[in-house]
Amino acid sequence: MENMQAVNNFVAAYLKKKGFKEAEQLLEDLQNKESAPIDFHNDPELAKFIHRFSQSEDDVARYQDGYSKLRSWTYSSLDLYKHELLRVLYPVFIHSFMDMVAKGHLQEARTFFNNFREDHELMHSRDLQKLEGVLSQSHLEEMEFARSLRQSKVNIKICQYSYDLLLQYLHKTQSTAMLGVINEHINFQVSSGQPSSISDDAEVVTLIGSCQDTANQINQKEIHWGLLEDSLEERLEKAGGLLSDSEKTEEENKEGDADDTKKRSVESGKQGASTKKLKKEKALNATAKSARPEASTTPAAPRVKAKLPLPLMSTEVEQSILEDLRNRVQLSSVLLPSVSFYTFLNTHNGLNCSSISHDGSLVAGGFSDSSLKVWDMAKLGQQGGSSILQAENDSTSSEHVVGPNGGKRSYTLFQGHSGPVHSATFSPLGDFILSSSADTTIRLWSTKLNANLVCYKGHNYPVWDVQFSPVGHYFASASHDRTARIWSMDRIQPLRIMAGHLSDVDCVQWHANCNYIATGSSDKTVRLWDVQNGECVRIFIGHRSMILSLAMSPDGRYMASGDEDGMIMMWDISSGRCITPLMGHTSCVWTVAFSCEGSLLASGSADCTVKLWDVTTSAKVPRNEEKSGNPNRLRLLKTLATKSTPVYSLQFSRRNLLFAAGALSKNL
């Protein structure tokens, strides 16, 4: 209570001082009452009051001693406690920093960093590392990141013993730098009951901007998430032509015998190998069709109508778009995809993307030497040559090879782009694929002519991503200009210009009707846009660092984000909240994608593992078990592993096999 009345007589003497008469007032009608302490937290005004007296004393050292005494009292806290009150030192720490750096301290501010920076490494380090360019006071209004994190503030959810705790260590050291931080730049989301489970940390630190009103205010908008209506899928359902399970074993059966024969002119050594997987994929489909899981409950995706003209699909293309559905194998946790995996070999470090075809028969590689290069996997087989194959004797008879051979050239080169190709990506159909390049241009190329048709130019930075929406003819691209752009194969100038995001537009993703795109952005957010207003929709929060991949299921109801840490997230679009993190991956997740009737996702990442997840079990996490954090949820059903191969690109086919890519890395 002395210590309460110090502050007490500090803030009546500070009004008086100022004339604030009504304040001092006030002040004094609620010392008479002595009903309840005052908050000196919760209250904006006294807030302010507090942090303008720990601006005003120059004695850099308060800083120094305050968080210094706050890690070891939180580090000693109870286990029960502890994760929860570690949350606080991280947005405490980098604002003491810049509030040294805003003072002139130039130097303590320093010695400070880096005497403290191991605390926060492993979690972040890329953030550690910006800060780490902040040499003088123009640099925090210079730097847009550190701008950026003095305008805004930390959400930290934590339960209410531990705010208590909190705030009676702070009033009890009498730290007011450290409370006049923690005010100005942390919201507490208080809940009641026990701590959140340590799993949970991803979800409750959260950096939003100085409107969150309005991102909230955002995510109330009206999304229509469906699938386009006279849709092929919906088509088929109505002619009611789908197979039964007998004659789609029976047409698996055929694919497989002609996928042993192709592969045996192309592994001429691996006959028995082949013929034994063959033997093993017919054992577990038999064993998947006895295993079958009940139907599915999940309503229908309801039907939308499209925002876009959409392009006209020929006869010809429809039908075989139709036969493929017809045979797609349904997957499940007991029934998981056949995965072929594409090695690109003796790159030297050389290459920055990859990309896969719809059907698996082109394969894209785009290279830090401008160029972009394609393999055809029918005429690859059709060389025979040994040397395609003799990197990785041992490799398995899924898996091609993608290397020199010799002095032949064993792909198409497409050359004309004059910086490092960073993304490429095939049209539905397989005839066109685009790349993108640090040139800032996006060039179209037709497979069939072998040969540029145009260049796109809009963006005055590098272009991070491009991607074909899932009927053609349109594409949407990612740059370093914080913009994502939608384009039309007709118009050499962008449809739509998407602005919002506060740094890097790292990557983009169609919905599957066409309706809206996705981007993921360095500033750890994901925006969802309404492709014929250009309008922000729906903003996800809860990264912790750079988002590195995107996809959307199927039906367009949920899409998952992949980001630096090895952190996957599954969002449901029309809340806009995160459904479950997906824990697993130790690197970078470079690629996801769901499988074709959902049910499953697939990662890939730079720690050379591909990991298969149950959408179906993630998506329908009871409440109890999610606000709990209960580790069960997490569905991981396999990993899959190279040698040292880090996962550049995933694709699923439209009959549901799974193709891969990646370089071999001798370094790892």
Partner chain sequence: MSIVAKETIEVIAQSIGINNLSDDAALSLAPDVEYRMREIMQEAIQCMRHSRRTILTTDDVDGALNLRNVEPVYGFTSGGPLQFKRAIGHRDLFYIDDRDVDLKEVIEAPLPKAPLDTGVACHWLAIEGVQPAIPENAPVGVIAAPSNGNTHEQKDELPVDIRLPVKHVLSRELQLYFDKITELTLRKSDSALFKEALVSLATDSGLHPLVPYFTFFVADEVSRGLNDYSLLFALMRIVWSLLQNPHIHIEPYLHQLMPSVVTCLVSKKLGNRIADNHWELRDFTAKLVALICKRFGHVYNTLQTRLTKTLLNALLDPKRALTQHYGAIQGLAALGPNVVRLLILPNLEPYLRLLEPELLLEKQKNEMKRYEAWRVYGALLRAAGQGIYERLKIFPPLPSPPGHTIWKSKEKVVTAVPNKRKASMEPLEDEPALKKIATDGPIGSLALVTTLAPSGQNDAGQPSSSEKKTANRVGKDGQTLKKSAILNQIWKDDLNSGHTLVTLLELLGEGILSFIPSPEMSLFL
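Keep in mind that this is a model prediction, so the values were computed, not measured. By rigid core we mean the largest C-alpha set that fits within 1.5 Å across both forms. Numbering follows the first chain given and starts at 1. What changes on going to the form predicted together with its partner chain:
Annotation: Cα of residue 482 displaced by less than 2 Å between the two forms, core superposition. In a rigid-core overlay of the protein, residue 132 has its C-alpha displaced by at least 2 Å between the two forms. A displacement of 2 angstroms or greater separates the C-alpha positions of residue 71 between the two forms, with the rigid core held in common.
Can you return the structure of this protein in the form predicted together with its partner chain rather than the form predicted alone?
So it's only the chain below, everything else dropped.
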């Protein structure tokens, strides 16, 4: 600076001597301007900034050093603020690592990573596994996960005092590398008042690729989680289980008020009613509904209109369902369900998935040898086990082959896929099965004809999951190609494609009112999509590993999701928040299911247990109270252990009998 001043003076003197008045003036102006706004010495931020740039070429040891210092400072900080400060460590850690890799100091980056990975192993083991492999700059660019991390900022909620503490520390110790990382990648949401409690941090630390803001924005969207108006349950409630036939047909006609008439062609005979009449009835219906809200015992969920044209139900089917509903066992935390367990034997580790029809009479298993096998449990029960002769039908495409010991198979074999079958689902009436496979196709099978009806091609990668909608006809699929798709049985092209997940879509589930589907993904988020317009309407963030199973409560209010670590999270759909994590399983939660009136949640896991959870208490206790008390008090009602049989699927029948299925595996 001293030098600079001297030069300036020299120049000024020279200009004066030569008589360059204008130039002299300009220089003076310039000098004044320069010195006024930019005060290198007095602006610490800028100084740091420049300082940092000046040292960016410096050795990478700075990161290691800075991080270890920051770490020890954090660990020795006051307990009250410690957990908040600890949250900062993980993003700093991974970004420091990636910075080092990006600058080409691979060896140092490796040692740095290995030195400190222990700290974060518990919470972020999977992310760390992914990052561990990053060994060059090109990997950083190539790897989506790393890229999204680099591009987005992490939101961290922190209280004012902790924030001040942190800044103070960073300034005092001149650890510019850390400051740089923090500035670049962390977005502090400073809140005044007390530091938040420890239990709060689940979602805060999850690093998601998409910006948290957009997620928040999405979660602001309106959502109609109510049940379908005019559902069978509602009708049962209204009529007290005593519907006359005439009423029923009228109501049936009413269902046809949708635009799409294609599917109604079968039942067009009944469609005599004019739209006017329909409207009138609806108005009546509405008044009836408003007239008796107090009559129903449960707080009635709001009713919504179906956005999809819904298929019609035949009278007999409807009657049988109503019969089931009347005979339903009311389950509660003191009245637990009976569980019937279907054990697959001799699967030789080949069973990939299983599915149980709604009445529990049919059980399907998808195998890694591309076959789909369906057992008729009613017949199995009648003939008592081993040597059951399935009614043979040579005309069907699914051949029955004589078994090795001369006896016939006890199941129906569906062959057609050319890759492991990853998922199977029964239509609500049990007359169709859908199966999805690694050969990228979904196949529709008829259990009546024992034949393949349709092959749906559309996905480009293995289809991990397929689910029938609660009303049938529509189904949703989830695939490795990171999309979920909505299909209808009568078209071979998908109706909607839901894209947005950052990794494989692993599971899919329909909302009770068929207007939404939820998808769980390996990017650790669950998303809710509007079926009508294909938009994402909710992002549920909180899981720490890949999501394996989803279930929607029958009242449409809640959603449960199970992940690879054995955690189950209960979500409030309307707010997009986690109500409570249900902890208890020690391994992958393969399946979750709500009981029919939504009071219980059953979960089946690779740890060979079926657990029953109390939904009503866990949902109703507000979150704040939750924190104060024992976080997982009383939710777990019961653990039912199987004999070394991981539970693959659970299904509540309409009468609230719980069916479970799994493959006996000896090497567990």
